[in-house]
Every structure is written in structure tokens, then in C-alpha cells.
Amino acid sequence: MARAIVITSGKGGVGKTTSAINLGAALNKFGEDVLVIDANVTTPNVGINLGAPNVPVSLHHVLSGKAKTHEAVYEHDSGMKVMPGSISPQHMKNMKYEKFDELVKQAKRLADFIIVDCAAGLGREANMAISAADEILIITQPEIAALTDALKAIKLAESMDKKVLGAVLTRVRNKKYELKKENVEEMLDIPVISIIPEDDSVQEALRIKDAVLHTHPRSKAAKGYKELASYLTGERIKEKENWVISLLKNIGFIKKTEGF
């Protein structure tokens, strides 16, 4: 059964989009059928980070009733599927946030893992994404401000009866001023299921406009996201070097666009 996992934090700048893209890439590399959806309606970055800032049909078109869900799905060269948002302010018009729940239900027919990049904060966009989730993954950093907002996001998810899988700590430097894993778990009352170390490879991947899993597969950050993907699948999966299998799964059904 397909799983819709929303990546959220309650705070911007902690690595939600990077984590959504690289978790999707890691699951895909393990042979899973993955769709990453950019639900950050006002400031979408998934397409930008993957080298396709403008696509002919986006999430915004679906939420405006101008396109069907599968028409906004594109295939990355790796085989990972992506539904980008539009960076055009004009596409914000006539959007219906309440359509997102149905969009996710339809997306579950297209992939086994639906990874949703949630907007920062706890406003309408975040509520839209979390309400459509089966499970929630909290992205945060080991410092008080980020953890305080993460706790708010957890409480919001719990108020909607959503399952919170745990927390992912990003950009960890192992400095004395950072809170330890045990302190984070005590504060958030959820397990820390993965730690992504500070890694220049992530910034280099952003410059190249691709996932760090693809640009620097042996980097510390890539290893962290692979371990996270392995945790979510419930078992250690042998990585498949040949991605042709996943590429052929939906041949003729998924569109390709420049940058993907």
C-alpha cells in the first residue's frame, strides 16, 4: 500500500526540501517507486533544486482544476518522479487548497512512496500538506529555536491524528553548543531516526542542481539519507546500480521536461 510521508519542520531553513529530494532519491536508488511533491505553494523549490524551475504543468495547475494529477508528474533522469510547483505568482490565482487531499490519493496510484515537501510554518499551506499525510517526518537541527518550532509542528500533526515517525537532525557539526541526540528526543518526545552531518557536498549538489545522492553518492550526507530510506522501508535493501528497471516501469506514461 502506498505511503504519503510529509516532510515538515515548523521552521524554514532547516533542510526540508533538501531532505525531501534526497530521501526520494535514496528510496528510488533502493528500487522503490517514488514521487516527490512540492507542496510549498508560495515558494516552491523542488523544481529549482533539480534544474527545472519552470514546467508546463505544475501542482498549481492541478489545484486550480486546470490539469489532472498525472499531467503534473515528471521523471528525473534517475527514475525518481517529481511534481514541481510553479514559481509564477499568477498561478497562485484560483487555487483550491482543499483539492490537495484528493491529489495525494490520486498520486498513490502513481508511486509506492509519496514524499511531500511541506511549507515552513504552521499556516494554511502546512495544514494542507499535513492533513493529507499518512505519516509525518520532522526535519530539524540540534538547536533550541529549530526544536521549538519542530515541537509546534509535532503538536499540529498530533492534533490531526497523524503518525509522527520521528525526527531527522540535519547539518549536525558535533559542536559543544549543539544539543545531543538524547536531549532532542527528550524535548520532542519522539525518536531521532537519522542524523545528517554538515557536508559541503550538499551545497555543491545544490549548485549542480541535483540530489547529493546523485552527485556525491559516497558523501556523509548521502550515507545519512540512505540510512533514513532504509529505516523507512524496514529493512536493508541492496542498492541497485542499474536504474533501467525503474525507468521502464512507467514508460510512455510519465512526461519528461528540460532539467529532469
Ligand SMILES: Nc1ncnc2c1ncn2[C@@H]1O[C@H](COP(=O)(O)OP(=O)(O)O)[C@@H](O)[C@H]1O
Contents of the next structure:
Amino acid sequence: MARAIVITSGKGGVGKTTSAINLGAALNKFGEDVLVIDANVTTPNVGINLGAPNVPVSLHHVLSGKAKTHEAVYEHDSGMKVMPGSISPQHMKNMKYEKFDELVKQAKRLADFIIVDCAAGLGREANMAISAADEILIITQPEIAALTDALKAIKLAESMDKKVLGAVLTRVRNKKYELKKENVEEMLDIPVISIIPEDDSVQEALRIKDAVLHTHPRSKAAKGYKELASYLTGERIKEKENWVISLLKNIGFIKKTEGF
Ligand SMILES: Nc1ncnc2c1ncn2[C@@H]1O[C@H](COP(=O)(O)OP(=O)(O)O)[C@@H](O)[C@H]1O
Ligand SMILES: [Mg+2]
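Output block for the form predicted in complex with the named molecule, input the form predicted alone:
Okay, now the whole complex, with that chain kicking things off.
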């Protein structure tokens, strides 16, 4: 059964789009069939961040009834599927937000994980995305304004009977002024399931227009997103084991047999 996971926060600029793209990339790396949907009707940027700012058929075409869901799905070089939004203001007219539920239902036939990048705020766009969710991931930074908005997002999701998986703490610098994981858990009353450090590789990936998981696979941020993906799939990260196996193989501890 495919899972639709909506990435939301309340506050803007906390790392939702970065998290949606990189969680998608990490799940894809683990062999999962993933579709990342940009559910930002007014300010979409999944396509921009992945180097495809202007696609011929987008989320907007599906929501205005001009295209079918599968026609707005594109495959990234990595194999991850993506449904970008349109950046053209004229495409923002005649959006039928109520079509989004059906869009996600159909998307579930195209992939096993549907990762939805939600708009900031708790207005119409966020409601549209949350209402189509099976599960919700809350993205927040360890500071009070982001947490206040995250709390509102949790309440909204709960009022819609949605399962909140937990929080992802992003851009963590380990400074004294930042709230600690325990404070965040106490305040939000949900577990912090992943911590993504502040990492220049994320900005560098944005410049290159790809997921940090692809441009800097060994960076701290990429590692954080892989841990988040493995939490969601219940899988362990096998990379470290593979690294040890290949080291042992190279120094002759393991015979070079097929399968290694
Ligand atoms: N872990 C990180 N380290 C450094 N910069 C980050 C990190 N996560 C996000 N950013 C940057 O923060 C800004 C906002 O991130 P974005 O994902 O667009 O947030 P949102 O979608 O919530 O508005 C972007 O410039 C992004 O590159
Ligand atoms: Mg965003």
C-alpha cells in the first residue's frame, strides 16, 4: 500500500522543500519507488531546485483539469519521480484545490512513497496538502517562532485525524541559544525523529540544482536524510556495513566471491 507523507511546518523557510527533495532522493537510493509532489500552488520551487523550472505539464494543469495526474510526472536522472508546479502566474488561475485528494490517490498507483512538499502557512494550500495525507512529517528549526507555528500545524493535522509521525529538526548548529531536542519534544508532544545539521553542502546543491544527497552524498545533511529515510522504511543504513565489507575484502579478510 503506497504511503502519502506530507511535509509541513507552518513557518516558511525552515527546510520543507529541501527535506521533501532529499527524503525523496534518500528513499529512492534505498530502492523505493518515490514520487515527490510540489503542492505549493502559489510559490512552487521543487522544479526550480531540481533544475526543471518550467515543465510543459505541471501540478497546475492537473488541478485545473487540463491534464491527467500521470502526465505531470517526470523522472529525475536518479530515477526519483517528480511532479513540479508551474511558475507561470497565469497557470495559477482556476485552481480546483479539491482535486488534490484525487490527484494523490492516483499518484499512489505510480509510486510506493508519495512525498508532498506543502506550502508555508496554514491556509488553503496547506489544508489541501494535509487533507490528502496518510502521514505528516513536521519540519522545524530549533527556535521558538518555528516551534510555535509547528505546534499549530500539528493541531491542524490532528483536527483532520491525520497521523503525525514526528518532527525533523533542520539547520541545527548545536549552539547554546538553540532549543534542545528534549525541549522540542516536550513543547510539540511528538518525537524528534531526525536531526539535519546546518550544512553548506545544501546551499551548494541548490546552486548545482540537485538534491544534496546526489551532489554531496557523504555530507552531514545527506547522512541525516538517509537516516530519516531508513526510519521511515524501517531499514538500517547499509552503507557503513558495505564500506566495512569492501575494506575487509580489499585487505584480504574476505574472499572475493560473487555477492560482495
Ligand atoms: N540543513 C541545511 N543547511 C543549510 N541550509 C539549509 C538547510 N536546509 C535548508 N537550507 C536552506 O534554507 C533555505 C530554506 O529552505 P527551504 O527548504 O526552501 O525551506 P521551506 O521549503 O520550508 O521554505 C534554503 O535556502 C535552503 O537551501
Ligand atoms: Mg518550500
